[in-house]
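Coming up is one lone chain in structure tokens, specifically the form predicted on its own.
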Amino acid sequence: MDVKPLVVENLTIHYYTLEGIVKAVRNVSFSVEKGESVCLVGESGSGKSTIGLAIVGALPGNARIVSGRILVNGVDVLRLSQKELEKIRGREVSIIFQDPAASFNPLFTIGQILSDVIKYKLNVKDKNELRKLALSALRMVGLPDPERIYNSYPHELSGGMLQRAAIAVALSTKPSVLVADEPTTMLDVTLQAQILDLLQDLRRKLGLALVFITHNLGVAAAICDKILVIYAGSMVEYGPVDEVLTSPLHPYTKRLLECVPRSSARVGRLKYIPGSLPDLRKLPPGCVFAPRCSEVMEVCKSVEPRIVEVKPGHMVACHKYSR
């Protein structure tokens, strides 16, 4: 039986702060097949990026994994020592962030940065071979004149070129899992489309298991096979992208879709979801979305809904479907 590149099981993560314990992620589960993409969708502060950082073993020092497993090619990365984790991070699983400039040391050229990553992760020591592999990575992401890019400093590249270079660094070690944390947010619309097309192409060519983090359902529709909708650290809906976007089950997913501007609709007031995310240090009883839900029932205010499979592969955590 083939081992999935990524399996996340019942993941719960807390942040310990001076103000109290922030329950950032609670009982989140999903998996990604080879060549498949799963989108984590939700408002800012919902826990999406925390999950991404946990997958690559890069959580901040005040974070604690309370429970769960993260299997990368069958290995639970949460049970590894720091030394063992270093061997997997950047080699079997990589990450790209929304701000490409923050991914690079401005004192080094793109070529130096790429070569150092390849040297350290793949144990390649021959300088000519390092240069050859670095240039190959730059060509792979469609950068024009890779020789010039190789010798350029980060500040000499545009935002779109720098994001392509960041993708080249992340994929230069041939990982099987790639986490993309809102990689198009800081780019204009044209460049966003180009980066999304690039990631789609690379995912298919390299057989990547892609975890794409976004708050934009339009982006999710363009790049993902499955969508995991997260609210206040909890998974509320999970299923094939077409089903979730055309037949949403959870009230939160429905409200998110209503907030997406449509070119076919007459421009009026933009829709929004009243209220705000709950304080993750003092979560309300019952369903965490109940205070903002237009379909709330009495049971929602006291009993937390369990996630159930309503259709094959389409799951939801809502009392309307768990009765």
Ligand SMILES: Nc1ncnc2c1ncn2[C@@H]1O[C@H](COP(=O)(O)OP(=O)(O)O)[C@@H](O)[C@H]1O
The other form holds:
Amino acid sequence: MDVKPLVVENLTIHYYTLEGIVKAVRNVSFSVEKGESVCLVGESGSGKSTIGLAIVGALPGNARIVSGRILVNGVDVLRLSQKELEKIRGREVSIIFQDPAASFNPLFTIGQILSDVIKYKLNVKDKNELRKLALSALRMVGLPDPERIYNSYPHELSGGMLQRAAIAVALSTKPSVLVADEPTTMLDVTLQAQILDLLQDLRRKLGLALVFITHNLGVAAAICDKILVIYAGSMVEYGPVDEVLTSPLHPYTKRLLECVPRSSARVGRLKYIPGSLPDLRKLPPGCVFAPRCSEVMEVCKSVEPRIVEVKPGHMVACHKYSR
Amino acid sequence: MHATSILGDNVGLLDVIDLVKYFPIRKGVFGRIVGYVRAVDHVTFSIGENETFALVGESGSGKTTTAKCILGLLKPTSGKIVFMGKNIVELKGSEAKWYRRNVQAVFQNPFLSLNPRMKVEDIVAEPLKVHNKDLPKDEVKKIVYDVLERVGLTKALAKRYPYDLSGGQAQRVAIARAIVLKPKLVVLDEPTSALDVSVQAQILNLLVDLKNELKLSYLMISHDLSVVRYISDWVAVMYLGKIVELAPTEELFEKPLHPYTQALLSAVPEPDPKIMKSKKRIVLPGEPPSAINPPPGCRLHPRCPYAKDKCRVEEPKLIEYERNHWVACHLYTRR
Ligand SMILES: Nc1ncnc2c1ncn2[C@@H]1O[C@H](COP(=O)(O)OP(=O)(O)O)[C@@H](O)[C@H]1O
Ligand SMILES: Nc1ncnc2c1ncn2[C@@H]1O[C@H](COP(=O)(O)OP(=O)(O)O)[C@@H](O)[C@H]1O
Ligand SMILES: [Mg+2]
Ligand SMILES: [Mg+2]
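Having gone through the form predicted on its own, I am curious about the other one (the form predicted together with the ligand); can you provide its structure?
Below: every chain and molecule of the assembly, starting with the one above.
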């Protein structure tokens, strides 16, 4: 059997702060096949970026991975030495972010940055070879006139072009896993559609395992095969995108979908979720969503629900479904 | 109904007539003008009483510049902005004050628009103090607390500073400050773009309720078409400083005429896999060109799948193609 490019098992991550321990991610598990895309969906502060950073080994210093495993092509990256990790990071796993400008050094041209990554990660020394690889990476992401882009500085490119360039850098080392953290959030819808198309196209062509992070359920519908809904660091629902979006099981997923205005039809009054996210330093006992849940039962207030498979491949963490 | 008013039928609450705003681009030590950013280029629309009029379009299309001209924060290069029959560009003294009192604004980032050194209650009281100097202190306090309650903020929050608020709470404070003088028009520039969907829903509902209760009109600026469909009565679509289509909301969403509107609508992702699969995508290649040297003819022509020779040379006029449905595109000729 093929080894999955990415397996995340029971991942729990805390941040240590002066005000206490932020339990940002608790017991999250999912896996991504070759050519598959899995979306992590949740509101801001739910722990999506923390998971993404953990996968690429780039968590900030005050973060502790308390438990769990992250297997990249079968290797547990959490058990690797710094040196071994360096080999995997940016090579077998890459990441792109919301603001591409932030990940480019403004003093270097796109070509210099790209060549540097390829030189360092793929150990290519020959100058001509480097240039060829860099240009082909730029071509792959659909940038017009790669020669000109190669010689451009980041600030000379528009937001859409810069995000394409960031994708080129991320994929130049031919990784098997790409983490995309809200890569279209800063872009206008028509550019967003272009970038989503590009990522779809590339993951099919290259057999990429794509972890796509977004707060936008519409974007999730557009890009992913499976969807993992997170609330306050806990996974509440996980399953095929069609199922989760058309027959959601968890009350949080249901409510979240009712909050979203639609461009396809005029909706009546929007529903909303009363209350706000819990303080991750002082989590309530029981289900994290219980204080805001309209279907709350007595048991929810004291016992944390386990995630159970309700239909094949469709899992939910909610007492309504546990027998 | 009111859209025809731009041609002289009847006046709306606010009429923007042939508005132009160019920003000069200067170079060198003498600040020689070497060109212009044509941010708003002959824009005409009208907002009726108790109506929500939306301006949509991608970033850089001129929405905020239009709003700033209306708010008197920018001086138009040319054109008129007529509020209740008065051209606001020429207003002075007490009339200017009357205008400022009646036209308020809420912006995308409340943390940037609320004074960080003032308590919530003082932020909301400030417009009252400026416009109503003789109001007794306890009266001010009563009004402020009533308004805070109306926008869903508790008494305890009144003593806090903006940095102590969540994004949703801060936006409620901004809304409270905007309505405390009982204005006629509120300009909403991307009021929910920085918020999570569950919070966005609360703010949108609040805006709808306030509009009905206080008989407000809104100029709603957004790049989010789903939000626009939910909240507005009329929609104008802008592209590179021009209105390319204008219609009642349902009409525009159900029967978009302009290729740009069609592309924009087709690109909106919806959390419904069935719709996403059946959606016919109209892809516009590339990105909007700069507003410094906009393309000649129709500004969309370099990206338009239907562009003909005429589109490259002749600028299409905004015509009323169907009753109340205006479009600027050579595919449509007045019938
Ligand atoms: N370096 C950090 N130190 C302390 N807390 C952090 C740090 N980074 C993130 N957090 C907290 O962890 C939680 C999850 O954050 P994040 O993963 O960024 O969420 P998301 O990407 O879903 O918005 C939030 O409560 C956030 O404030
Ligand atoms: N103060 C300014 N000086 C020069 N150019 C400006 C200024 N403000 C806006 N612009 C330009 O005007 C155009 C329209 O901008 P804006 O009205 O902010 O668009 P939108 O709100 O639709 O994103 C853009 O090209 C922008 O760069
Ligand atoms: Mg994030
Ligand atoms: Mg703007």
